[in-house]
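Listed next as structure tokens is one chain, alone, in the form predicted alone.
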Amino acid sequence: MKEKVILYYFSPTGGTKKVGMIFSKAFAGSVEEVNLGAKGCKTCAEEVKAGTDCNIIVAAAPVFGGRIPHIVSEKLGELCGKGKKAVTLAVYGNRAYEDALLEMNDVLTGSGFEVIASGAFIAQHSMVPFVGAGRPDMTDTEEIEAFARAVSEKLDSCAVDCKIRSEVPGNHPYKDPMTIPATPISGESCTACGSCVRICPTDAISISEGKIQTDISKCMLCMACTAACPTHARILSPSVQAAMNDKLGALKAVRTKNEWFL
């Protein structure tokens, strides 16, 4: 077990943070959290070129629509990774991560970081729960501790040169981003209380005259603001909530394996 590391984790509706945590947790004694979704966020990237005792850190990422969300690219592009190496992880509903973690890799490599292992886990679908249903479960656990155990045997194994030696899925130029032309609404319940506003990463919330407005050219339905919702009043719109559980609702008995590459 390591004695630190640093964990970069963007986590909307909290499955990513918690694939994270299992794998940091099994994988060092002592964990930092950087919220890659937090208002203000800078990813510590100075404290990261000025050198800390930590010298690896993992990220992690929800996969939307094969992608990684623009705000994860962006704030671990601001990395200074020189001398330092990253453990990376794609969180996914069930569906496919396609070229995630390719890009996830790509951006910290591009930073200055040795990527020497890679990881695709399951966990609840954000927008359709019940596709990937309590996942990550007791399983998913014991198989993200054992990659978190081989991921340290390989760092005691290799004295300089780490590299990850399995080409992981992908390809270039990367797929499209995600695009669906709606936005989560506020139902009867909603108390215009504030909490989507504040959770929202894109700023793409807002209130006027006491009711909620979302600006759909910054929304990316990551859906946190469902999630922070004390009365659950923020919801997909009926019918885009439809045409999802008929899209991905054969999913539902199925159980992806997750993956890794060392």
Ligand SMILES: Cc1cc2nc3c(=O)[nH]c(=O)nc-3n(C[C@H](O)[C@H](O)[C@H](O)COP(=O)(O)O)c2cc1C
The other form holds:
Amino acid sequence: MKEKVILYYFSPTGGTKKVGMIFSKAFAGSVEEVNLGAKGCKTCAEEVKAGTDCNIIVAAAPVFGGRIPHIVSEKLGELCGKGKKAVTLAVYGNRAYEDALLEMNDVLTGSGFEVIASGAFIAQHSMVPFVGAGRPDMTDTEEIEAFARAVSEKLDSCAVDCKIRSEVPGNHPYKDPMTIPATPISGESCTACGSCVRICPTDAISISEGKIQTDISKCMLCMACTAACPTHARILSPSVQAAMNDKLGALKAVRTKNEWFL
Ligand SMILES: Cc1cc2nc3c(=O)[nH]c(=O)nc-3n(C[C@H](O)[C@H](O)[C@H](O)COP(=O)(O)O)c2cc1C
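For comparison with the form predicted alone, kindly provide the form predicted in complex with this ligand.
Expanding to the full complex; the earlier chain stays at the top.
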């Protein structure tokens, strides 16, 4: 087990963080967490400060439309790798991760990291929770921990060049970023408490005259506001929810496998 690791994650509804923490705790005795979705998260300064005693990072991102969210590529692109090692984790909702892992590895390599291993793991789908329901579960946890041990062994056996050997799936150019012309809405039980305003990573939500307003040009539909709403008033509109349920419904009966690359 390594001494320390820094986990950089973006996890609007908690699945990505869960996977990142299972990996990191199996991999290192001490885990420092950096939430890329937190307001005012200054990645490079934090990384330089924390990085003095830490030679390896873990980056964990959710998959949105087969890509990583732009907030993740921007923030990871600001890190100062300086040859440090990185493990990447793409966390997805049982459908497909397409170009997400490749994109994350490209971004971190561009920031000066040596990517040594990558994994694509399943978590409950944040828009259609009956898809991948309950994942990561016990079996996933065992697989994520086995991956952590394999990365640790790889590090112990490679003195200099630990670069990932296998090609991760994905294509250049990446697929076009997902566009769904909708935002979550606030239903009748909304008390305008402001939880959604505070959690929104892109400042897309505001309160005006006691009503919640959402700026569609800023909203990336990450679902953080729906997860944070204490009265469950923040939801996808019934028509969007029905369309998503229809689109992904068949995946309810499917158990997509975790994959990793060393
Ligand atoms: C806007 C959006 C797009 C998504 N696109 C995909 C996708 O392309 N493939 C997939 O399998 N899951 C997709 N998902 C599901 C998430 O990747 C999955 O639920 C992930 O665990 C969310 O991370 P979180 O729990 O940390 O928020 C999408 C979710 C959202 C909100």
